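The chain below stands alone and is given in structure tokens; this is the form predicted on its own.
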Amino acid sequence: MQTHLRGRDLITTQEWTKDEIDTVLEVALELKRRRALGEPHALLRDKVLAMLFFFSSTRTRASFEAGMAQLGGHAQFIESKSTQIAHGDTAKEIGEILGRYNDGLAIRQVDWGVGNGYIREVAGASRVPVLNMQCDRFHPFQALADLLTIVERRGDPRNLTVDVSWAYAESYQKPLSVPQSLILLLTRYGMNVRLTHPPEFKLLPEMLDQAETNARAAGGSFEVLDDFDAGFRDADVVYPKSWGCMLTTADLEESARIGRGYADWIADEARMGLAKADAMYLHCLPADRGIEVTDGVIDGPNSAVYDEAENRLHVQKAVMALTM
């Protein structure tokens, strides 16, 4: 267990060692146990987390607020459009000033080509840890929750086959951050990770290179497929979700038009039948029901989406307790 994490930013899990990530999982499970038993764990009494949102949220806001309260502290909700951030507060000023008011800063900024750079600029000016609640490149807390869910249900994750796949959705052109964080983190744990997507829905090349390096170092594998059914075949874990084709076009309407050509990429019972009988279905939520996934799959016996959503709370509490 690592004990030197006070003051550390978490922008991507790639910047933490595997031992440090193992510590997060260990602490998350302990805090989950203590909450289940009703044992107080006010480890951050009198501390304040500023939560800055440039993009709407349900699970992220609710879980960070609940987590800070359970740790004995306070979460301060700040919405960019209703503050002076919309009228000129710079990233440097946010880091300098909110870093002096608070004990931690958490930011969600997913604008393509902007979000990660903004968070890093804030972190460069902040005297307190900066936590990435999702940017255009990474969603580290979602990936940590997904890893924890896999470990809880399957034990040692080495040699599990995990399919991280694109799926069709109508709601909006979602960021690349979830699949990118997943292929980076899961390959570090010796899993055999498949990335499945139509040709237009590529991820950043440097992320693929890092995933391949991670897989070689951990004794697993990483491969890229373009056949939706092939991704499901004999998989232990399936994670089909939508994202936009930002590397093909910057026009979101064009991205949506391209996506409609793959409307048959839906996680349904037939596709689940291609995976192993006990294959786990994961999704970060919200899912486009009836379009991205059928009710029979997301509400079925193979689905772990609610345990997965709960685990956002526990991994976030662990990171906050360790870094703040």
Ligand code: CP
Given for the second form:
Amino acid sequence: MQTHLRGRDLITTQEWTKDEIDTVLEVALELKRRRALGEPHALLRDKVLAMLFFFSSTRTRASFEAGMAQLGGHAQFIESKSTQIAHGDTAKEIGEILGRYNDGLAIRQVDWGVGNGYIREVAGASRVPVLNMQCDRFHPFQALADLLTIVERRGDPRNLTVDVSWAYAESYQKPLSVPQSLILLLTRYGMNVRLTHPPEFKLLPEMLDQAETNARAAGGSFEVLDDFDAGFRDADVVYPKSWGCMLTTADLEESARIGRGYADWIADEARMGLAKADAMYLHCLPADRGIEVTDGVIDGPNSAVYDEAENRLHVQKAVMALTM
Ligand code: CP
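Now show me the form predicted together with phosphoric acid mono(formamide)ester; what you just gave was the form predicted on its own.
In what comes next, the whole complex appears, and the chain from above leads the way.
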């Protein structure tokens, strides 16, 4: 267990050692146990987290805010549109100023080509830890919750076959951050990770290179497929979710048009039938029901989406308690 995480930023799990991530999982399970038993765990009494959102959220906002209250502190919700950011507050000023009011800064900024740089600029100016609540490149707390869910249900994750797959959705062109964080993190735990997507829906090449390096170091594997059904075949865990084709076109309308050519990439009962009988279905949510996944799959016996959403709370509390 690592005990020197106070003051650390979490922008991508790749910047934390495996020992440090193991510590997060261990502390998350302990805090989950304490909450289940009703044991108080006010580890952050009198501490305040600023949560700055440039984009909508259900789970992230609610779980960070609940987590801070359960840890004895407070979370302040700040929407960029109700601040003076639009009138000139810079990232440096946000880091300097909110860093003086608070004990931690959490930020969601998913604009393509902007979000990660913004969060890093705030972190450079902040005297307190900066936590990435999702940017254009990474969604580290989602991937940590997903890993915890897999480990809780399956134990040793080594050699599990996991399919991180694109699926069709209509609601909006979702960021690349979830699949990128997943392939980076799951490969470090010795899983056999498949990344499955139509040719236009590529992830950043440096993420693939890092996933390959991680897999080699951990004794697992990493492969890229372009056949939706092949991704499901004999998988232990399937994670079909949509993302935009930002690397093919900067035009979101064009991305949506290209996606419509793959409208049959829906996680349905037939696809689940290709995976192992006890295969776990994961999705970070929100999902486009009836389009990205059928009700029968997301509400079915293989689905772990509610445990997965719950685990956001526990991993976030662990990271806040360790860093703030
Ligand atoms: N999975 C996730 O980050 O959910 P929200 O967008 O609702 O926060």
